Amino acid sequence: MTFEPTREAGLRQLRAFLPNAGRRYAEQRNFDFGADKRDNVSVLSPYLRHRLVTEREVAAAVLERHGPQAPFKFLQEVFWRTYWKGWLEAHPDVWQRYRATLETLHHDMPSGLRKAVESATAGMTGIDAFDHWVHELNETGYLHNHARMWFASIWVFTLRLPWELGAEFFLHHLIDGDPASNTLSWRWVAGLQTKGKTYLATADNISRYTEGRFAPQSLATRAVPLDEPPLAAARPLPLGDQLPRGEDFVLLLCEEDLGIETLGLDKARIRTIGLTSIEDRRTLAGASPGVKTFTQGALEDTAARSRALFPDAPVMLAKPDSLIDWLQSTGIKLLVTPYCPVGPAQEALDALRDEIERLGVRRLSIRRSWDSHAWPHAGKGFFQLGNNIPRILDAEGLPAG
């Protein structure tokens, strides 16, 4: 499988999964076939991490193939990506003290976990299936969602190895690695995220829903919750901005979001557009060839779309050290970009903050509506934004029933 880093090619994949996105998506979401057969999935989860294509527009095409009710699975699976970053945003200790942990094992890792962990991540452990996806990984940048489920919980309660390094394993390695969903998954898995709720992979239900490819011998039986100090308590969702009317700015753009057709931009204001990547700073042993692909790929088509859409604003893409240099040259005292929700995009931009300010340069974060309507109701379980997803859709526009 292979990933065209494209919005033609996310849109063109919405429109292949359009028909399956109603009863045949409820009934056959949780199987994973194999690489080669996903048509039971959307696959729009690399395009959607990239906001090439948004959950709005996935949201509104279904919705007009399908009706509210037949397509509600699908549509739940779209809001579990919206809410877990609400929930982050809300939460930022929890990413933070996971990338401190992370610091802290890898400078001073026992040899014998390094060992085990090396031979995890190099699929040798003899859990076929566990070394399958492993393999599976590193070819093709994606998974199967049952089979990351089951490969964390593989890792956590059999393999007995720190969360924090499977997570960042999935993250370094995953097209569609996104800090909020990849992070919060894993600690629900272990039993952090809802307290004393794990989930434990069995052979059984590998085997059912790989339908017999997989047989995986000694998996623990048991999955005890992992335990951690209390978190502090959820801080108040901070406040996008406004675009100013009628002020020329400088737009930049990272892979966080890079729908710039849909950002309700005010074309006649853009002076110059910037385009730049932190993809290495995903994890601390940076990001995955294939993701690096992937991402590169889809700021240059980024750049070639901005260039038609906005044919009067020269457009360059930025090494993040350069940003500042390129920022001053455009003489431009007004910097526009989407809101970056909690990950390293965000830690990369505010670790540039004095320096922007001392250009005399104010920064604007523009956030889509389909965050600020979805992530006031994610800050407890998903299911107080389930049950608010009729209303989230209404406020958007969109047909809820």
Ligand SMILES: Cc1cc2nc3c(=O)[nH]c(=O)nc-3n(C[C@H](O)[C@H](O)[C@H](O)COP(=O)(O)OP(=O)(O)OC[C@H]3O[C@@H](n4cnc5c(N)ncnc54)[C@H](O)[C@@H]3O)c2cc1C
Second form
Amino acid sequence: MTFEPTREAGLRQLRAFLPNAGRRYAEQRNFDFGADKRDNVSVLSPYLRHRLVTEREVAAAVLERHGPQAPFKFLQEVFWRTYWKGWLEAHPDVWQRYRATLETLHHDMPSGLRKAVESATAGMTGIDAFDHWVHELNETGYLHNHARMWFASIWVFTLRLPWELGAEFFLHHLIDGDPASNTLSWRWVAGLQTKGKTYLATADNISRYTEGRFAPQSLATRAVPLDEPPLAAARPLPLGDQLPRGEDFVLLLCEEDLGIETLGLDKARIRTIGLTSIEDRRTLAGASPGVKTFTQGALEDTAARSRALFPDAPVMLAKPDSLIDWLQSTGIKLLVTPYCPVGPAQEALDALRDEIERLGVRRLSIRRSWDSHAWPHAGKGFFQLGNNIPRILDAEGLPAG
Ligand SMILES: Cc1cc2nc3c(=O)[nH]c(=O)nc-3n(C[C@H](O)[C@H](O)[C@H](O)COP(=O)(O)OP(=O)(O)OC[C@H]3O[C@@H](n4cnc5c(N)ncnc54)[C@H](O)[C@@H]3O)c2cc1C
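Please could you give me the other form, the form predicted together with the ligand, since above is the form predicted on its own?
And the full complex, kicking off with our chain again.
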């Protein structure tokens, strides 16, 4: 399985999956049939992650094809992504604490733990299913959702390794690696996200949903929730800015949101477009070659689409270190970016804040209406947001029932 890093490939994948987004998905999505047979799920995550294809586009296509009832399970899963993004936006300390713990762990890792982690990440634990998923992840940059749950559970409860190191391993290798979905899913498995509720992988469940490909014995039989100091209270959601009207601006895109077609930008006012990538900051060890290839390809594809859409605006691919020089060279005093959620991209942009201000440049951060409609419902458990899905779709002008 390979992922072509273009919007066209994402839209093609969406079209191919559409017939299966209704009952078939609801009935079969939990099966991991193996890397060669993935048509029971959409495998759209790399495209959604980078917004080469947006959640709204996926929802609109699915609703047009099936109406609101049949694809409800699939839409709910798409909203899980939105939910995790919104939840982390309100709890940035969870991301900061995860990063700080990793720094400490790497700085001062006992040799026994280092060896155990090396054995796990080399796929040499002797647990056949787990070792298989390590190799599959290395080779494809993707794992089925159920395999991710089993993997995380075995990592935490059978191998007894720190969840943060497992989350980091995923973020390094997953093409769809996402600060919110990844960190919070690992926390959920470990019993930190929904207090006291853990996920225990069992041989029976693995055997059933891999159709007997694996049935690892010797897995932990209990999953005692991990503990942590209390989290800070949720912060109010930061607001997005309004799109500028009647003012020239520079547009800066990074891999968080490459959906230039659907940002609703004022064509006449875009003077120049910059594209940058921060995949090297995903983890302390950067990102896997597969992640880099996808991200770079996605940026190049976005550069080509930008040139076609805005032929009068020069397009430049830049390293984060050269952004300030580039911005200065444009001479333009308004910088527009899509809203950059909690994670390495936001950290990278925040680190440039003072220099941007010193240039006398104002920065506007444009949040998509999808996020603005959904995130206010993401403060508590998923079901608060889940119950509001029809309302959110309605606010997006999509047929909700
Ligand atoms: C430990 C763990 C780590 C994970 N890390 C990531 C990650 O880094 N990035 C990521 O995008 N997803 C992550 N997920 C969620 C989920 O596994 C993937 O989104 C999904 O497997 C992608 O495959 P798909 O596109 O075929 O999904 P489908 O089942 O076809 O779902 C469609 C879309 O809905 C979203 N989605 C589906 N299930 C979930 C879910 N449980 N949580 C969040 N979004 C979901 C994805 O955007 C997905 O592309 C993680 C799950 C676990 C248990």
